[in-house]
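In structure tokens, one chain follows: the form predicted alone.
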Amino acid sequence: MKITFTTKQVIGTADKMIYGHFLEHFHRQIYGGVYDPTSKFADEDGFRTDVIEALKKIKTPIIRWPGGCYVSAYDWKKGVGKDRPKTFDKAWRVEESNEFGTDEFIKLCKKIGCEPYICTNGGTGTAEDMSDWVEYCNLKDMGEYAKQRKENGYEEPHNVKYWSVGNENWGSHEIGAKDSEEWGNLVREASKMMVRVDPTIELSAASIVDLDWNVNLLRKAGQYLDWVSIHSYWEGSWNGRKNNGYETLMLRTGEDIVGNIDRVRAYLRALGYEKKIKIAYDEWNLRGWFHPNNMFLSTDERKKYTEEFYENEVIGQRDNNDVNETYTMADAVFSAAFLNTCLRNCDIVGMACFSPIVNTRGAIFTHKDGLVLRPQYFVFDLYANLMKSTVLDTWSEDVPVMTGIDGNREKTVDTVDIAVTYDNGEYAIGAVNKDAQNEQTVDLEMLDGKVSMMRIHTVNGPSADSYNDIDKTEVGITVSEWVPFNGKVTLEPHSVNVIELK
């Protein structure tokens, strides 16, 4: 296959903020997770510094919290100060000590280096309990709420620029749903709000691949907003479905990801917000969490719930996330295509956040003696570090295909994946091979701009199985030598590249 690019054919500047990440209030996210005071690994505050270290390493450029599911019931107020009531949490079910809360993830993003973004309460929450949180972490000293801040200890304002109105309000399964009739009207008011409380911030809302929803919000709030936010997870697995091989998860590679991003880009382009509004992914993963018997309980089902279903078939069935030879380079594959598109779509998707940062579904799983970094943390290590920030546009020729049967539909598509960036004269480019089996060689051709030297950083492991758990390590990065570019590169089968050209 040949891959043709000019820098004369720029697609736009991509922002780092696609190599982002989220964290929520589930599981071990964040207690025994980014915050555990018992650990060994825990520094004066509480936090790992395994996990720090591990986040700072991929340069994590912004990470989304506290929810998810959980902020649609939260109560930011109750995680603030000396006085903390435990309360439950009618998302996941569990007791929760509100010991983590605004001031701790603000200090963990400022130990990480990110910048924080803030989902608020769209769900029981109101517009008022939305704009008292920005008036908490952004206002200097006027008011109740930055003079509380003040009385906890924290003088300066935090200075939090991002910010979501809500969740996954669209979803039934989200405490205190919404139709496309009342999420308009709530963002709208609540944009009001927040804006009129910090006019720098920038404002995010639900939204989802549908066009009544797109209308209503963007006919009635487009005007306060920056971003709308969209999820995505390819592999749905909240009630124990069994896990897909390695070859049908290729095959939602193609359009099952790109297809969200156009689909959004015309409602917003329809709209007139295509140059003001961008997309954040603010939630993907390949595979969706894993909390079977949660959230549908039928009349029947609920008839014969005990409290030793509860322990067993709800919480104890969680810790299936945990279980590390899931993750494979399947996981690895699927994440560098992921970002690929984003590089390609730059112009209107602005920032993404991979579901989990730790532990559940995340890159990282740690455990008393340290952490595992699963196949899809080295992808982000290569992109967040290696990429360039100009996206070229590329004209391929005679690429092969994979062609197969993904529950009742046939999908084809393209086995290799490339994305090319460029800064200064020299370039990186993205290149996967989705092939479980075969080498794929790409010619690479430049219209303008030389190159001599080329160095390929891979992620890869023996098979496409291949996974890392505690006291095993099979995949990892290898880098070569810096050799002469000769415009031909030969791809591993089931790896992950980034290709140096100086």
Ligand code: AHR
The other form holds:
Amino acid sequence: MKITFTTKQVIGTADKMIYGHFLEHFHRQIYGGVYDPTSKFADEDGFRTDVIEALKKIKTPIIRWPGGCYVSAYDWKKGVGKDRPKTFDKAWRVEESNEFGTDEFIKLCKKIGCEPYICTNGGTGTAEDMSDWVEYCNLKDMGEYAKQRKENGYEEPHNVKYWSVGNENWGSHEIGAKDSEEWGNLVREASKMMVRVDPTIELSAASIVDLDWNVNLLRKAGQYLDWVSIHSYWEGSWNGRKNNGYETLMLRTGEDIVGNIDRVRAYLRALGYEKKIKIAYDEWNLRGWFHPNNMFLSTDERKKYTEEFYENEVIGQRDNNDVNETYTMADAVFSAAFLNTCLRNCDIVGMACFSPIVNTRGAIFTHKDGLVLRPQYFVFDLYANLMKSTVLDTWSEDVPVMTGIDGNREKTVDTVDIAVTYDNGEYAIGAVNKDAQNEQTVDLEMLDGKVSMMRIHTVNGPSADSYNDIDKTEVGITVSEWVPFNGKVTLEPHSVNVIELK
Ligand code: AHR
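Show the same protein again, this time as the form predicted in complex with the named molecule rather than the form predicted alone.
And the full complex, kicking off with our chain again.
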């Protein structure tokens, strides 16, 4: 296979925010994840220092919080100040202590050195609640909420730049779901009030890959928006565990990813917003959460369920998300293919949040004696640290493909997936070999630019099913020496690579 590029043919500038993350009050993400005053790793504020260090290492640029479905019944006012009542979390059916609220989130972001991104309650919340939250965070001293923040010990505004109206409000699973007309109206009114409080914020709104939804949203509220939020989980296991193997999951790395971006781009273009509004892929992960029996109970099922059933069969089942052997090289390869797709579409995708940061499906798993870094963690490590900002267009010849049946559809995807980035005479090329058995050799042809040396960083393990766990480390990064560049690179089977050229 051959890939050709020139520094004269540029797609755009990549926004570092595509290496972002998501953190929700769900299962052990907050309590027992980033925040755990009982842990031997806790700092003076109760945050786990080992998690913070791991997030710094992958240069986490932004974190979206507090949900997710959780936010659609969340009252942020109960999570600030001294009196914090315990509340019943209707999304996930557990009790929320409210110990971790807005001020703690901001503190966490400061410790990591990343941007906070707040997702507001577009379910049970009102436009006023949302703009009150902006007041609390961003006004210096005018009004009730800025004064409250100061009384709570935060003299200076938190200056939260990124906000979004709602989460997945298009879905019947969501508390306070809306139809597309209602959604357009709420986003317009909420945005109007939020930007009136702070005109400098950047605003997103919950969207979906759907024409009608976007037409209503953009016609009614497009003038206020900087972003539209979309989410994808390609291996949805919310109502039962799925066991699709590596080969099947690889079939989802092509059109299944880029098709979503293409369609939302088309809606933005059709409504005249392609140059103004970007896509925030603010929840994504190969795998969706496993939380069976929670959302879609029939009337009969609901009546026969006891509290014990909920405890064991709903809440208890969530622990299955923590099984580390689920997260293999398939997750790493898929994640790199996703990031490559964002890079190649950097003119329209400006933010992406891996969902979630820690525990459940996260790249980091916490236990009492430390962390397990799952395979996808190392992809963020390579991409966030090494990839450059100018994304070059490429031409490919003789690309090998993989074909197979996924569900009842035949799919074909490229076996090798490449994104070329460049700055100041140096290149960093994200290169994924999805083939589980065979190496792939790629000819890299530069039409301009001169480089003489190459170094390759590789995320891999002994097999496509390799994973890390508390007592075993199979997946990690290896780095070659700098070697003379001869125009070719060989990629190991099931590997994620960043090739540096200088
Ligand atoms: O299952 C977790 C949920 O997945 C998030 O809360 C939601 O936004 C997405 O549907």
